[in-house]
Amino acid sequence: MTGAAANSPVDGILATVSIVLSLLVAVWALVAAVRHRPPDRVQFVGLAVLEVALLALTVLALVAIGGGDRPGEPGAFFGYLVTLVCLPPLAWVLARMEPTRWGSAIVCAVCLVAPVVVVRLQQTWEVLGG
């Protein structure tokens, strides 16, 4: 592990329970979805608690740039940071607006890329200057 990775405020406990908890959510929904069932509360209650995690996971990111650390992609980064934030209350709107077997796989299809924007996010704090 390198410097940057081990002083990285988005590689920790958060960023792991944010990972498993996104894909136990989307295992839910592609159970619901399989079994021709509309977004249920657990899918909802799931994203909500989903939302907070990747909250407070950008609260310290923003924490960490505020007291002097940068991103090794900076650009990269907060794009990454703003989707990540975004991706959850997208899938709760659009879950709601399709309350079919479709809206739990929607749910289960956004529940799976937020694993790998935070994995991005991780990658790309800690590139060393390309």
Second form
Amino acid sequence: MTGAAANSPVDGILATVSIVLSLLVAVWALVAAVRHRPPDRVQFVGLAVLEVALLALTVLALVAIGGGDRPGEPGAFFGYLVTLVCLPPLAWVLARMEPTRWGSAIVCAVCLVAPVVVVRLQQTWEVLGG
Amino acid sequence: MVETRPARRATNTGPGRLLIAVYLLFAIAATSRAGLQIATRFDEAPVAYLLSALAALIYIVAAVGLARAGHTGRRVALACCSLELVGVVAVGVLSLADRELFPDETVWSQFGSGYGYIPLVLPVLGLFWLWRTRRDPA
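Following the display of the form predicted alone, present the structure of the form predicted together with its partner chain.
Next comes the full complex, and the chain you just saw is listed first.
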């Protein structure tokens, strides 16, 4: 019995928190980039907290799948899930390699992509056209 | 001792690193989309899916070329960005002119509108950056 938004493990408070947090880090990083600042502690801590939230989201989804729920499009769902948890580490590594304003720009770009992937994750859980 | 001027940036640092990051994101997006499409429903739209795979390959090679940034890397990146620009414009025009040709979305359909038109902007930025970091002084 999937389909209802209430049953979706990736459509709860945790997903909302991840999206908001990601956007906050993006804005912070954008301000840093505009001010010619390299990635600061706030950005790295933000990325770490975001990663924890995304991993928790992943656990939630896996628990739901273990409990018998199924995403509408399993292939796409797992593709997005794997991509999602790789995004903050990618931003982290590239930002460490680039201790200039452009490092902040990288953090900003990745943190703008992450919310899109969360939304796509939610869409691929729902059965399309249902 | 002559001090070398740091003004001339390397292709793979600064803005170039941001470019590499975006290319990596598109490489991931296009690769997973193409992989999934080809694995699950190749018969539905083989042209569109093979195109997705080609786009994915170009993004990967472009990212590697930009990251390596040597003489060869830059030439590889130049070829990829050019091919990418031709591809996104050609597919964009064709997908508008004849929707039957691409029954399913590709990264480049409608000039990449499904991806915020970034696929259209990215090769232009790539070519611009390669030009900005060319060897001969400006």
